[in-house]
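Take a look at this one chain, the form predicted alone, written out in C-alpha cells.
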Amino acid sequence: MPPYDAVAEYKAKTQKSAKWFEFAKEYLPGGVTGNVKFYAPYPIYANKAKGSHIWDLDGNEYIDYMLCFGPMILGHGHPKVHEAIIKQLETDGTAIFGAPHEMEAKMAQRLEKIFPCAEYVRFTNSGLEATLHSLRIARGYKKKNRIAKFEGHYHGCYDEALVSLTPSEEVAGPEAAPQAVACSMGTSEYTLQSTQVLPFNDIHDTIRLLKAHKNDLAAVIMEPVQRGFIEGEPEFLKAVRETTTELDIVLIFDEVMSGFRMDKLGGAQTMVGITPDLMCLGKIIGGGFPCGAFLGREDIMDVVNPVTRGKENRVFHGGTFNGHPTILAAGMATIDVLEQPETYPYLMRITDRFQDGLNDLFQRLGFNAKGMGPGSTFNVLFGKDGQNLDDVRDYRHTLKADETARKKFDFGLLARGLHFHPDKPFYTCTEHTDEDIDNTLVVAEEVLKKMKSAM
C-alpha cells in the first residue's frame, strides 16, 4: 500500500483557502497575523461560526475543537454573551470611556470569589500582558531582576516567556539543569542570563536550583498544567509552593489556559489546594474578546497603587483598553453560564466521551497513542520506539513523540470536517453535543484505519 497522504486530502477540500493564502501572503508575512495561526501547507481560512461549528471559505462545515485556542468555552455566538454586549453598548452609549467604570470593580470582586489568591486585581488586554506585568511587579516588589520559568511552559511571546519554550534536545542541556535557550531571534543575552530555567515535575532538581539561586530570584512563573495537558503533579506543586515560601520568592501561576478549564471553577490551584502569590488569567474572561488579568496578594499588588505609592516607588502599569466595559460584560455573561450547576458536569461528560473514545480507538486499532489532559482540554501524542506515553510528565518527554503519525492523523481529521490546529490541544465547549462526539469518533476511526492500512 502507498503511504497515506492526508495532506493531499486536505488540499483537495480547501482550495479556496489555498488561493486566499496566496493573496494574504502579499500583505501579511506568512499570510497570517500571528505565527501560531499558521501551519503548513496553509491554514484553513474561516468566515462563519455558530455554536460548536465553523465554516471555511470553501463552504466546508467543521466541528470546531480549536475554539480560538480555548476562549470560546460557550461555543460561538452564545446568546447570553451577545445580549450582554448589546445591553452594555446601549446602556453606556459608547464602546469604552477611558474613565474608570463600575464593571471593573464588579468583575474584580467576582474573580476574588472564584480564586483564593485574588486580594487585588488589575486588568490587561491579553494573557500575555498579564504574565508580563506580573513578572515586572515581582521584580519591583523584591527589588531583584532574575526570574525562573519552567522548560516548555508558554507565557506569551515577549523575551523572557520565549526562553526555553521549544528547545531541541541538542541545545537544551541536561534534564536536571536545563540551559536558557533563545527560542526566537532577537532575544538578548541579558534576557538569557536573567532567566533561570527549571525542570517541570522534578522536585529534587527544581528545589536544588531554586536554593542555588535564591539570592537573585524575584519570582517563579509556571503553568500548573503545562500547555493545557501535562498536569503538575500535586506533590511537585506543593514542593514548589513550600520552597518559594521558604526562600521568599514570589510564586506566579499562569492559569490563562487552566483557569476555567478544569472540572470546576477555580483553576488548577483550587484542584490541588495551593495558593500562589500572583496568578494570571486571560482568554475565557473576555468572552471571546481580548482580555487578561493579574491577581494576587494585596502587599505585592500594592506596588502599582497610585494612592499608596509615589512615582519613584511604584511599578508602572497602564493600558488604554484595560478593563474595557464591553469586554468585561461579555466575560461576566460567560461566567454566569459557567456558574450554573449543570455547566461543568455537562462539559466534563462531553470531554470525557471525546478523550476516552479516542483512547479506546487507539487501543482497539493497535496504535501507541494517547489523549491526555485534565478538564476540557487535552492533547494527543503518538509514541514511537517503544515510548510509554503513561510516562509523559514534561516537555522533553513530548519531544520523543511521533510527529509524522500525528500529522497524518491531524490532516485526515481536518479533511473530514474536524477543526483544530494541527499538533495542538483539542478544546471542548458547552455547545458540543453527543452527536458531535459520535461523528468525531466515526471520523477518527476512518482516519486511523487508513493510517493502519498504509503501515
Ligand SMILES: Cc1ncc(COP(=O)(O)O)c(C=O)c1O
Contents of the next structure:
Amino acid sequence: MPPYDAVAEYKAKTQKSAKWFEFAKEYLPGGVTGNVKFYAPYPIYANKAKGSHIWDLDGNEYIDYMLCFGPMILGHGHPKVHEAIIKQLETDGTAIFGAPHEMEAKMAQRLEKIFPCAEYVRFTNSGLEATLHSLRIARGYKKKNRIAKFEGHYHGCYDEALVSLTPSEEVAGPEAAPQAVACSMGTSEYTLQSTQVLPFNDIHDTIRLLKAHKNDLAAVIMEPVQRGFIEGEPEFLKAVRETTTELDIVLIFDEVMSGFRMDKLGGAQTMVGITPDLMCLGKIIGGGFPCGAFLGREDIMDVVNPVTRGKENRVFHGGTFNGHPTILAAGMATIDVLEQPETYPYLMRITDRFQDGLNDLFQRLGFNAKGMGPGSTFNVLFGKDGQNLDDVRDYRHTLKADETARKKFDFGLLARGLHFHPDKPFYTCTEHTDEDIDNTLVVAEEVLKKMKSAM
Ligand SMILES: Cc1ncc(COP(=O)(O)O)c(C=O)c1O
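Please supply the corresponding structure for the form predicted together with the ligand (the preceding block corresponds to the form predicted alone).
Below, the chain from earlier opens the complete complex, with every other chain and molecule after it.
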C-alpha cells in the first residue's frame, strides 16, 4: 500500500488558492501578512464566510474550526454584532472620534464585572499590545527591568514575548532551567538577558528560579492555559500566585486566548479561583475586529494615570485607535450573547461532542492520539514511540508528538471540508450545529481509516 498522500488530495481541491498564492507571493513575503497564516504548500485563500462555514476561492465550502484563531465565537456575521456595528456607526456619524466617548467606560465597567482581577481597564488594538503594555506598567510600577515568562507560551510577536516560544530540544537547555532562546532573528542580547524563562507546571523549579531572581524581576507573565490546550494545574497556579505575592512580583495572566473560552464567563482565573494582579484580553472582546485590553489592580494600573501622576513618574500608554467605538460596540454585542444563560452550555455541549467524538474514533481505530483542552478550544496530538499523551503538561512534551501523523490528519480533513490551521488548535462557535459535528466526525473517520490502511 503506498503512503497516504493527504497533501495531494488538498492540492487537487485548491487549485485557485494555489494560483492566488503565486500571485500574492509577488507582493507579500510568503503570500501572507503574518507568518502564522502560512502553511506549506500554501494556505487556503478565503473569500466568504457565514455562521459556522467559510468558502475558499475554489468555491469549496468548509465547516470553520479556525474562526480567525478564536475571535469568532459567535460564528461569522452574527446578526446581533452586525446590527450593533451599523447602529454605532450611524449614531456616531463617524468610525472614531479621537475624543473619549461613553463606550469606553461602559465596556470597562462590564469587563470589571466579569473578571475578578479587574479594577481598572485600558484598551489596545491587539492582544500583543495588551501584553506589551502590561509588562511595561509592571516594570514601571516595580522599577525593575527583568520579566519572567514560561517556555512555549505565546504573548504576541515582539521581542521578549518571542523568547523561548518554540525552541528546539537541542538549544532549549535543561527542562528544569530552560535557556532564554531567541525564536526570531533581530532579538537583542539585552532582551535575552532581561527575560527569565520558566518551566510550566513544574512547581519546584519555577519557585526555585523565581526565588533565585527575585531581586530583579518585575513580573511573571503566563498563559493560564498554555496555547489554549494545556491547563495550568491548579496547585501549580496556586504556587505561582503564592510565590509571586511573597516575593512581591507582579503576576500577569495572559487571557487573550482563554478570556472568553472557558466553560463559562470569567476566564481561567475564575475557573481556577486564582486572581492575578494584571490580565490581558484580546480576540473576542473586539467581536471580530482588532481590540485588546489590559486590566488589573488599581494601584498598579494607576501608573498610567495622567490625573494622579506627572510625566516624570508615569508609564506611557497610547494608541490612536484605542477604545474604538465601533469595535467596542461589536465587542459589547458579543458579550451580550455570551451572557445569555444558554450560550456557554450550548458551546460546551457542541465542543464536547466534537472532542469526545474524535477521542472515541482514535480509540476505536487504534490511534495513539488525543484531543485535549478545556472550554471551547482544543488541540489534537498524535503520540510518537508509545508516548503517553495523558502525560502532556508542558511545551517539552508537545515536542515529542508525531508531526507527520498530525500533518496527514490535517490535510485529509482540509481536503474534505473542515477548515482550521494545520497543527494548531480547533475552536468552536455558537453557530456550529449538531449536523456540523456529525459531518465532521464522518470526515475524521474517513481520514483516519485512510491513514490506518496506509500504515
Ligand atoms: C495568549 C495570547 N496572547 C497574545 C496574543 C497576541 O494577540 P494578537 O494576535 O491580537 O496580537 C495571542 C494571539 O494568538 C495569544 O494567543
